[in-house]
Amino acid sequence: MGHREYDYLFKIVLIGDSGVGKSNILSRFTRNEFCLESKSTIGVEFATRTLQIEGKTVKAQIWDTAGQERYRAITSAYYRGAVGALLVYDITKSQTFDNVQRWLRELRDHADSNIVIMMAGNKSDLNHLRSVQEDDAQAFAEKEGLSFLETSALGSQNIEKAFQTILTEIYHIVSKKALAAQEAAATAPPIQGTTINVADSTEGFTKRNCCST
């Protein structure tokens, strides 16, 4: 039996300036870990996870690249074929939120338009170091018309909700069209086939010997 192993793979882009925990989210997401000496990840790489999203098994490839400058050379490449975008930022460097909106802008650049994008702000652990308020990210996230959580990669928490999030609100569009792909072939008229027959189109050419003297 070929029978695959997941029922959908949806690939989610990890963005954000360098240094807001994109690494270790992608590692607590796919494999439970959490790194405390992280280094900066050079180029790109991605890791996977399967999991169930409302009866269906989703695999879900999540890319994660370095937010610096010089690797911007990447993007469009790194955005092909993404339907899922998590946009991250450190809720204790407010130069991070702030960068956020280029961010967005370079999504809608590169990516389709219809891709599913979620703000999340890192480290909520360190809430004693604070400075983006909850409800400013909030009010932006709105505006923008953008999921938003506060994430933990080292405590854990709302890394799971904001994935599962983004992989469900994914899943319903891919649904919705299917289903209307499968809507319009079942009303659509059966395709009317003009039939050719090549032989027929030398019959004009006979010569007819029609010389009058």
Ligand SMILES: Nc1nc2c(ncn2[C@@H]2O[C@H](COP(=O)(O)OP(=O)(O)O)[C@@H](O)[C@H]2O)c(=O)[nH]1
Second form
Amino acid sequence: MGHREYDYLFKIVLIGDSGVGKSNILSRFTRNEFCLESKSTIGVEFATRTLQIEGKTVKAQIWDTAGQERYRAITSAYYRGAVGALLVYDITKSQTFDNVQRWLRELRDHADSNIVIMMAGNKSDLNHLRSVQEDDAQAFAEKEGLSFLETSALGSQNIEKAFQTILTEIYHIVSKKALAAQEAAATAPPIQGTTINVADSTEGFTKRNCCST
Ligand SMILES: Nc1nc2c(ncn2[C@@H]2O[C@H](COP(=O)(O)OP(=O)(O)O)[C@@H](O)[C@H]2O)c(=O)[nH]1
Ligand SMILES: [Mg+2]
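Okay, that's the form predicted on its own, but what's the structure of the form predicted in complex with this ligand?
Up next: the whole complex, starting with the chain shown before.
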């Protein structure tokens, strides 16, 4: 007899322009590795890491794009079942921040409407090359209702925190839903069978089903 090694499994997708650091954020979080010359052609489907969220064991299954974002060819299968998204831009390339709007539209079109979204301004170690101001990104995130952090896959800054924040938010939504379902079950009257009398006194006892003509 086996037992589950986790309480929850949450799928999270990484999205954002090519070159912003998605694959390195993933390798930093799941393997504590960083690669200066990462080859975007080599990609894993997903990687996992199990961690504790408010006393529960949560397995995060994090999907990476394997470079399809360059061809705008991310399929809806990528988003299927995802409960969280880390939307990444590069603080040294304003174009990648401008494109966040496009990625949000992509999420609206393909992902669950309740998906938890964290925007990450990556490469915060390159502050001297910055072209996106943190205040502007923060204001944008508030306007769009997103969480926001600046991260560095190279320096490890806020990588843990970004995933912890997404997973905690997802956990709160899921546990609230479970609680609501429990309360509904406890307060609702029991479902009772209804007896439908199909006997027709003039024709004797005729059995009919509901689809009969
Ligand atoms: N300085 C710096 N470089 C990074 C950081 N994250 C990724 N990179 C570099 O940016 C390039 C693209 O990274 P990659 O993870 O392949 O981006 P992806 O295309 O979004 O998956 C690589 O050369 C990485 O070494 C970071 O936090 N800081
Ligand atoms: Mg990549």
